[in-house]
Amino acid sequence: MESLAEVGYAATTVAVVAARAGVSRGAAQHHFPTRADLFAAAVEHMTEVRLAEIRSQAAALPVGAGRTEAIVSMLADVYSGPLFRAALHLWVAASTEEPLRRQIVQLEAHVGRQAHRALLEVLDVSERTPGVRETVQGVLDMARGLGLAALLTDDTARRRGIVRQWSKILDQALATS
């Protein structure tokens, strides 16, 4: 994942990953027969690690006023971090490589469901309430968009304002749901 985030998909070969991991290329290919298998496993592992971190961080967030903004800010940080950058490199590569595309589409569906559930959990809301599913998905999509914008420039100041506004919108939407 570090290699993907740092140098992109084209430069992240099985040999490069094996060298970074301190194993032989043959050992890497024994466990991951294809490059797509290696990347899919890496994304899945890192996503599980990051979701556990989010749940842990959420437990330390303030209760009451300011909680929603802290949650949305944490989410925006996740989507502007190295894991998201690495995932973006895979998405671009998957758009033109069918075997990778099949794996990444399936993996992203799983990751998307996990992220959705995690956000429902930290917001302490039910998807059964009308409008909550769409509202939570909208927040995830917004955070992804902020992560995409952060790829080219440091937009930290602008992102803080957007997070603040989206938090207000989220609070209002969830209060009326």
The other form holds:
There are 2 protein chains.
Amino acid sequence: MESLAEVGYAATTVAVVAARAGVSRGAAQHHFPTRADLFAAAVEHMTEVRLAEIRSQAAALPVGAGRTEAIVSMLADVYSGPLFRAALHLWVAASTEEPLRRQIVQLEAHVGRQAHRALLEVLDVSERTPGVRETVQGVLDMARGLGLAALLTDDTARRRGIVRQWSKILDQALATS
Amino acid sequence: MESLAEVGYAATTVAVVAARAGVSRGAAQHHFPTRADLFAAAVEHMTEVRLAEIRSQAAALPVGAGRTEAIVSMLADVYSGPLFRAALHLWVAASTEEPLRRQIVQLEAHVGRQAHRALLEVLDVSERTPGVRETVQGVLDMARGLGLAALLTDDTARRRGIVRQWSKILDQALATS
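Please supply the coordinates for the form predicted together with another copy of the chain, as a counterpart to the form predicted on its own shown previously.
After this comes the whole thing, all chains and molecules, with the earlier chain placed first.
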């Protein structure tokens, strides 16, 4: 994932990853027969690590006023970090490479569901309330868009303003739905 | 841009683009000395075309109820189309390629401002009202996130639900700000 984020998809070969990991190319290929297997395993592993981190950070979130902003801010930071940057390289590569595309789509469905569920949980809202599902999905899509905006420049200041405003909007929307 | 959207950045060489355009490689290189020049010109041209299209479609937008949803829906469709798909390939390539990065960042600042201004205009709101700037920027980021979600699978049904819900939320947010 570090290699993807730093040098991109084309330059992230099994040999390059093996060298970074300090293992032989043969050992890497024994565990991950194809490059797509290696990428899929890396995304899945990093996502599990990241979700566990989020769950542990969630315990430290403020209760009451400021909670929603802390949540949206945490989310926007995750999507502007190196894991999302690596995932972007992989998604774009997958869009024109068929075996990789199928693997990433399957994985993405799983990761997307996990992120959605985690967000409902920390916001303490239920999908059974009409509109909540789409409201929460839209916040995840906004976080992805913010991650994309952070790809080429430091977008921190702009992101902070949007997070603050959208947290207010989200609080209102969830209170009235 | 068609080549970028269909076969990706690495495979979109000046020779491939010249062949698609039915001109000689020499003619292409005369007008665009580097590959980065070619990409920057293509993004800029297509963006102008797309903005002109949006402005003409905007004239046909309904007035009153349904207007916001028509706007957000139009926006989400643009960002889920082939131009945005091509731009994604270019952004990701630019993130690890320095001369291209500078060119795309400059262009992106211009394109982003144009999109922001166009959205304020069709929504008939002013940035002088506190919060409006960040609200509208968040909508653009959400549209980018929706475009990203459409990269690997057909996301139309999910997108429609989010557009409907967030149009309602946006109407409320703009009315109370």
